[in-house]
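For reference, the chain that follows is the form predicted on its own, supplied as structure tokens.
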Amino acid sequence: MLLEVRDIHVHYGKIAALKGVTLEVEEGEIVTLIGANGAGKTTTLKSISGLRPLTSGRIVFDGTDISKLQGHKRVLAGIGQAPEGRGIFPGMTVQENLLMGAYARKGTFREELDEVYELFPRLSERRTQFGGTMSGGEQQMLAIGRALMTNPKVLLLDEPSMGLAPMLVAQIFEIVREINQRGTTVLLVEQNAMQALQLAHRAYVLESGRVVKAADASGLLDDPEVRAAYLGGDLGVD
């Protein structure tokens, strides 16, 4: 197993974010979290990627337990994140930003530089524009292929279609499907739920901090309840 949640509770001050989030993500598994507004989707990748300290409980990742290593340890171990908001640096250009991704490594980094240009040719194009001044789109590719330049083992993307027209999301989570197919693990928080779920091969569902449903995403495509919640009942539309 890549990895493992187990049983974590985060607290924000005495708020309780996350009461026991167990979950599993295998290697070469596109896995979704889908849930409401606030029911600790972006929290669970937080405490993944170092950002939330944990109140109890262990994450394991690649055997080892990660639970209190620091954050920037954790990117070099194999965990890269676009954050939601995507958190680009808008007065560096597109190259700039890209090569932030990588500040912690050693070494060149042509190789993951060329694959993210391939990727996203749009951003081969603009490499000298300042991120600032990019429509979404183009600011959600920057931000995915930023995390990319971390050399992943796994992908942490935290609503990656957030305020994007519809085109453009299709365009974006046609990519996350080819980052997985080239061998990159990912773990997906996403509000639009019948294309994470139609995009997943498994899912868990949260629900204020907990997770209560976990199966095959495509199960969870045809689960009434789930339906009825996140897919607008019986027409299936977000």
The other form holds:
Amino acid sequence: MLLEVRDIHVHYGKIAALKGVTLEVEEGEIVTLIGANGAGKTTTLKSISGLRPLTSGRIVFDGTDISKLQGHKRVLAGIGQAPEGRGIFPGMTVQENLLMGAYARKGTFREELDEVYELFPRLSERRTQFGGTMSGGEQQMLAIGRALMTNPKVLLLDEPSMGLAPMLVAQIFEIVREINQRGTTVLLVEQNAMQALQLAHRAYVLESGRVVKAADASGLLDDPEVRAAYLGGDLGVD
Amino acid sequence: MDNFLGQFGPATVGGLAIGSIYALVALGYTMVYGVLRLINFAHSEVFTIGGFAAVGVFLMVGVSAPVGGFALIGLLLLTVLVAMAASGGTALLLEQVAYRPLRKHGSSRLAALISAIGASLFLQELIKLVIIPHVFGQSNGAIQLQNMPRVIDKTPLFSIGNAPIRLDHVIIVVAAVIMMVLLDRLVNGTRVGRGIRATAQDPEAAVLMGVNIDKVVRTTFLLGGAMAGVAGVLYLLYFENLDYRVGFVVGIKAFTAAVLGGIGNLRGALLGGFVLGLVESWSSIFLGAEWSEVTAFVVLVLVLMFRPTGILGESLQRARA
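Form predicted together with its partner chain structure, per the form predicted on its own context:
And the full complex, kicking off with our chain again.
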């Protein structure tokens, strides 16, 4: 097991955001976490990356308990994240943003850079452009590319489809599949449940801070409850 | 008008000198603001400590007459290093004691601001009640360096137009520019600087890149403190007196300079410092020196009315720092 989240509780002040989330990610998988706004998807990813302290529960990564490990040290351990809202450094160029991904490591990163530019030719054309002046889709590519530059064992993606046109979403999801096929494990948080379930191997459904369903992604696509709640049900939307 | 033309040159030289000092102090305010969104009000006392450290060095070395040549260069280097260490150390301690515990508890920014004001008052009183009487053996609440021999000769070296230039003018402007260039190199050209810029632009994303925020914060306080320490030395060379409150006025002016240039923006702080120094100095030709503070703040209000984000109009979040 690459990543194990065991019954974690997280509070913002007195408000409980996570009330016992348990999930597992096997090496080589794409696992998706779906659920409505405020269900705790982003908080789960932030807790895994060490941006939010746990009230209780534990997180085991690659055989080590990292529950107490400081966030910046989890990056070197192999947890990379493209955060919600992309978190691009607006005053840095595309290339500087990508190199920030390699901040924790020593050495030169020519090969890794080339690999990211090969995955995202668009970024290659814009290496000297400032991050803050790019379109939403380009910023998302940059966020994913930057997370890849951390050389992650598991890549956490928080709503990569947010605010993007359908064509771009399809393109980004295709690249996520490609990244996974090259050997990186992916934990994907999405509101766009249909596409996420089509891409992922397994899925968890989160509802007000708890996991309410865990199953193979294809199984959830046919699950009537999931269809009704997250896939538009009979409304015929997407 | 003749009066103005006659005094314009000297006022410009004076304005550049005092502006350099404002700019150096302003860097500390703007860096800490950029990284923590905190106005470090105790930064003014960090500056004062630098001045007192310089007095200490002069007394220890036992300077009895103006020195020149290599002796002066050596003395100034030693003084600057000691002052940077004293001020940088004070700033680090301040962060550790007055700000970090609040940050770890997730307190509001208002709480941190109150803590800053408290730390500022504490340091002022510490200087007045402990450092001046016990370290320097004086009890009048002021160290008047006029009673001491001058460290540098203050006769004019040469003139530009009708403006006589003294050695202290040259030293102040040159030293300030060197420090600013070094800081700029550090922030824009090193790994440490990349960590600072990333934290200022998006702290959570910075953590996701493996940036140790606590270390960045410490470095920021240390750098800002060291700059203020250099400013303290330069202030002492220029005005040749020091009391426990000098930091207050200089601090407020430097903070004004930072806001004037665009708080959070390093180049803005420099620009703001020089603009403020020059405006103050020029206005005192017409209105007399006692009005210089009024004009300084009128300028601030006017600039903020038309450009609320300051002259350069961008914060460190957007700027290249």
